[in-house]
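Let's start with one chain on its own, the form predicted on its own, as structure tokens.
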Amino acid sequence: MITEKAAAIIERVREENPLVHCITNYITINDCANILLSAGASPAMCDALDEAYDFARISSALYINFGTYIKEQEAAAMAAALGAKSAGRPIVIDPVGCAAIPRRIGILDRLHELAGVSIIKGNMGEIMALAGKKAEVKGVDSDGAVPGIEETAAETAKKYGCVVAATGKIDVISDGRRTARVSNGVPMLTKITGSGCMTGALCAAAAAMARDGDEMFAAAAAAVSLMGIAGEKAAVKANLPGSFRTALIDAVYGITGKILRGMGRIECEEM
């Protein structure tokens, strides 16, 4: 069931074509635009504090990305989560490097407080970081496999009320009721710069077009998968990283729901 409804939503990113606002840090910048280009949705890389807040109103959903967070950006973003709170858009946060920088918790509890957050999309160790516990890192890297990393997830969707994606070797999706794991994806996606960064641009995208708070789960899985099978459909052409970086954008233009439905390997559980 959970399959079913993460293909109907990307089969309605690519309808609907959602604007998506993202406040992305300046290395995957271009590569969140076109990803997002061929998943059918609109980017908009808007990040200036004059125009964020009214920017954020107009738009589909908001993507806020910590990689490279700056004074500048961070003003930004917090106007732009109050402007998509008051048009009731979902905010998608990555909490880039928070595992190695604490500072970055501090900032996602502030945009929490202020509009709510709809989806954390993060690597192992950054998730593992918000629920306070410790994990292995290597900067905004996380290191290798988790241990207790579901019930973790689980922890950390409770505790900011919203779904939680925790990217790994099998990504983990919780929204403290139920988990979904999913093992699509190939080791070459940790070969090149952004592939985290682009995933959760695609959570916004697939965000934008869950219905209520029960599709937002299917919605974050449907992006983590859709990523994991463009990787595997890349992976078939290119086994060098720049020319994968390449096929990865080709491959996310050509997968729709069909696809997802024979492809997608998720597997869903009630806690």
Given for the second form:
Amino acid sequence: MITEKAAAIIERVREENPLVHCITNYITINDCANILLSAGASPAMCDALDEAYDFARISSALYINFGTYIKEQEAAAMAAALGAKSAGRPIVIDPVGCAAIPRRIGILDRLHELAGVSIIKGNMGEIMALAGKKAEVKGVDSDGAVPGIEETAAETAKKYGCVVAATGKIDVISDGRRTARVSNGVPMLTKITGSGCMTGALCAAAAAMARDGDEMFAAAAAAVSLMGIAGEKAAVKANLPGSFRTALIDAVYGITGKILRGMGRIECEEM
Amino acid sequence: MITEKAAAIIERVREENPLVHCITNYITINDCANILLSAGASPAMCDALDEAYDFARISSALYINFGTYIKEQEAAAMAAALGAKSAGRPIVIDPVGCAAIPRRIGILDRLHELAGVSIIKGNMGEIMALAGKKAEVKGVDSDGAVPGIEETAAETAKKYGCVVAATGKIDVISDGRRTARVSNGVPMLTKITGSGCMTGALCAAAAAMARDGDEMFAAAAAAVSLMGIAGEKAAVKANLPGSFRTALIDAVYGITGKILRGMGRIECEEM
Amino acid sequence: MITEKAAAIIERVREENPLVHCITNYITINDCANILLSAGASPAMCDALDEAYDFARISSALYINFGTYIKEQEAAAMAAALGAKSAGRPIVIDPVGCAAIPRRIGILDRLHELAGVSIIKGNMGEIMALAGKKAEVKGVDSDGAVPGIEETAAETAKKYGCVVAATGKIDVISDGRRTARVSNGVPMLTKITGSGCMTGALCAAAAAMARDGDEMFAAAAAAVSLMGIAGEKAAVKANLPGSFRTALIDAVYGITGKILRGMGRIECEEM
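Other form of same protein, the form predicted in complex with another copy of the chain, not the form predicted on its own:
Now the full complex is given, and it begins with the chain already shown.
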């Protein structure tokens, strides 16, 4: 059911080529643009302060990522968020590093206050940090589970009135009412920079295709599963990180709704 | 004739390794540096405001690209343009996104006023926008021609006193007097980010090697054709976007004047 | 002896995954992050002014690279250097372009004054420039030696009280007392952007693992040799620059202490 919705959403991305406005870090900005193109979306990385408000208004979704957050990006993100809000566009935020840099929780809160947010995508440590909890990050690596992550994701989703996607070995997605677990992916995704950022960018493309608030939950699952499947396919081609990164962009290009229906491992339950 | 001139120009790039000063967006800045190195030029991405004027003076050409135009780049570009002018260096501008973000037309006009411009390289929608016209962008995709693009390119070339390269399925280059059509290239070039930016960077390397204003026209044709041929060669090796991007940098490395003479599809006529 | 120490240091990087705080140029920031991941380190590119001081304090080493040095990076680098100093972390500086842009020597001097520096990594022209000398850059390319580079590296090491790594065909490393020559590497490393920046980033990862000031010398040799060996391995797989860049990231991933012991060509003598 949720897999079917997720597949339909990624098909719509390819059909409608949504314009995704990204204000994202300069480490993986190229990867984010290329993964969006591979998925069928149309990326535009517009972070000039004078342009961000208007550009967000003509885009289909806004993606804000805090990876390298220089002052102008910080200001542009606020302007863009207001633009997206005024045009009714979904906003996806990746609060990169907020577990280590608490100031970024404040930045997320400010954006949320100004404009609301549709999806928050972070790794488990970041999502725990948003709820004021500390994750044993080594625990994430070893057994793939952070104790309490499902409850925390649900809590955080309720607090911000949005969908929360907490990525890890098994990704957890919550809208405060339902929880989905996505078990796609491979360890090699942690050996390159940008896997998380690209997942966030794909969340924005998927969010642009969500027809209502209810579909936002499936949109997050679609993006997270798409990235995981791409990782699985890339790992078949390449077992070293430079080649794997190239194979990942290649893989997304070929993933259709049908493939997601076949390979997606998304489980969903009401809480 | 023009093909011969274009081939000679790309040979000179390999022999003389011109230093190309780039102020360009952070999405594809790495691709621009690598494509310039592959073509034999020496790239330097210097956008610190305190350095841009002096650095432009010791460079052989200046490339300005508006992709992500943060305030410091905007100021540095003005300083660099003044430096390039004072040293008599060609300036190549890629007004990325000016069809969707009209403010960027004003930025181009300011740079033109301050320092003049040798080549404007944009996609057809952007070149139409510079002339105050709207392009049916879907039309570009479907049949490879924007109605009126040749006249508009010529008009724009006259207005700015420069060469205009309007890229599309068939690229159109005009100096206001002559029009060249370059039919190299493959559709896969639109599936990765940076094809346009890299073409602009190559225009600057070629412009550095133009011996006079007349050769600036051939320089633009050389760069546009070089990129298209590289796309054709890359498409033989790779049919997925991640691999294609790698193959594109590889391909440029091997393209000699002789190969451009053989594979270049450049037609030229007086208007 | 020094090779054994270098091998032990790169093994420690893989075991301890040091967090390396980078303030580096946007051209090769992605390459620096990926090479650090491939070597087993944990990269974090934090150049927001409000965050740099605190982040440097929780990192294991700080890498500052002047490639594209926008105002906020310049200020953030000063804050980060103070943070690193207060926490006793090593600082590695790559004064990219200081031969062509003398202002950057002043920036290095300011950082040195504020916080001290553990390793300066530059190409031979840059190291000569730090000593107020001019290198015949063409000489570097042709015969692999800049006259006087060993004395100049030693002089510069004494002046700044640090280790100096001057890269070229044969890399020269000095701590003012000893000189090491590293003869790993291949010419293809000069055909892609980022080889120097990645070497600097690896110096920071290695510096994080140096147990005392004496090991800082071996740390620089370890990083320079690791990069050179990776180049040699990549050149076996790929002889074109796009593919070579991918193969380089791949190669670092597999280089163990044992491989460095076997392939490292590091000679050391007292001066």
